[in-house]
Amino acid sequence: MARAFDTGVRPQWCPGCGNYGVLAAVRGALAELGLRREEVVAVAGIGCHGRVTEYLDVNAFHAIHGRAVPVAEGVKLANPKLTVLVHTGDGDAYAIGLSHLLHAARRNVGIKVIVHNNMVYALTTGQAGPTTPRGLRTRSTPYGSVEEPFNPLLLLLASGATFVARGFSDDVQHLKELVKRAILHKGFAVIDVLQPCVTFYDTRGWIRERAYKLEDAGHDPRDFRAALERSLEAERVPLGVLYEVEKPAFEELALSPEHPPPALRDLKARLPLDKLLARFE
């Protein structure tokens, strides 16, 4: 198992990167659920993140910079039956690609997201990003970050995600797990894992301090109003799984034979490509 899912091409993260814990997490989830790799599509965006593609081995695709959510929508709808990863950074998911992400959380299409928040620009040397914490020193703010950071955990929840859920990459059995339920869900999955940038933003230290775990502290999932009390929390870090709902994923009702939509009933009726091309001569 220690070899599985590895395409044997050597990582090329800085020494200590987050990225590898969460690497290591994705690999061990797929292989204890059994699935093949040709059951799987992983889709990633830009940043340090985008290079999984080539260490995990499955079908990959990786996509413009904030564009790898609705790309992964697309290769749902067009086989459901695929397991489809998204890979995605904070910048990647909660700046450029934001309005995609939440829109998909909206349509509970059936993709797990695992965004890798390390809460700053880390592909382009460390600017500030949306999660950065305000009086930050970067290279974009060498005087300190004068904006609040959002919090994407709440903005998830209000977005109607049906599963949301924190991981830390130093804790990989842990996030293995989440991944696994993230995939055993039926509708949108969310992560959002603090993955610590070494060499721009080092929060190793800080997480460990402030982290527990959710499952250890009583809290029920299924509890929405929690979820939303856990989301706001600033001085402690909640790991584990937030908030999950069940609820029909968009794929079941858009594709369903049953109840198809408009565009597809009715298939023998539609016109030749030619005699509707003819009709706008």
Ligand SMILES: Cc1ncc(C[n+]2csc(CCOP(=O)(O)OP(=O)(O)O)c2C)c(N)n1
The other form holds:
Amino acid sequence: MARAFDTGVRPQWCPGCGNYGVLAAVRGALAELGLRREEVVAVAGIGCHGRVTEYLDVNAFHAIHGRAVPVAEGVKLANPKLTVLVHTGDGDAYAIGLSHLLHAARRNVGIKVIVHNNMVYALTTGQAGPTTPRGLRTRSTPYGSVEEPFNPLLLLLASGATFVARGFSDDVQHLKELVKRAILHKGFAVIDVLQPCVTFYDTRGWIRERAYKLEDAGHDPRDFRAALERSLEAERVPLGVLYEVEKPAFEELALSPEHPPPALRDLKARLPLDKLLARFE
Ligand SMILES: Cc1ncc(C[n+]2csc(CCOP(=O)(O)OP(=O)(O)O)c2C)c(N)n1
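Form predicted alone done; form predicted together with the ligand now:
Shown next: the complete complex, the earlier chain at its head.
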């Protein structure tokens, strides 16, 4: 039997790449939620991670570098019934695309962002990015990176994200459950997935040694301050849902017929669509 959500295209990633685990987790999550492929859209950024859209059998859009999030926001607003996934890299999401990400989180647009965080720019041969640890020697930092990385979980919590989680690409079962929870969450959800880049920065052993599950540690994901504390941990790596709160999604508020945003209401009164279109006939 063909595997669920498999296009049949053979992945081109390096053997051992963390992208395989993310792909398997997402396929499993979609299948277990009983979603049909026409109900799902995956938008990917540019990078090794971006090839996901060739292997995941759903409607897909391969956006330009750093712009997967705004494309996904547009898809979600055009048809809020769709499950809209974003596959993005740490370079794509946290460097060139950072402001889109933080504002989508602040607005609580119901897109589900999966960050393939391998801590380097893999596709372009391993340059340093915003999550590269200080001192790492890469193609762009041959004497070791002198920059301090930033903490994406802390940034996302501060931006108002209503669902913030961290996964590990080797723990496919756990990641699958996180993806399911993210999809079922109303509004914006982000999962920062730590994954090794076997060619340019193999973090597999480092993550395995430090990872622990938040659900085993008595963490309450409704507690924002506790989530902040967990996001600040330096020696251990928390996996699971750091924070989840229910708030109205942007599309609910912006597209509600009872409460159209004033700007749109005025525009409608002043400029009926049929009259506007008639100008172009
Ligand atoms: C506007 C623009 N700038 C730079 C590039 C070159 N480029 C392609 S992929 C990439 C970085 C990819 O890193 P990441 O997003 O972390 O993805 P990974 O390859 O690690 O999955 C860069 C800088 C580009 N394609 N477009």
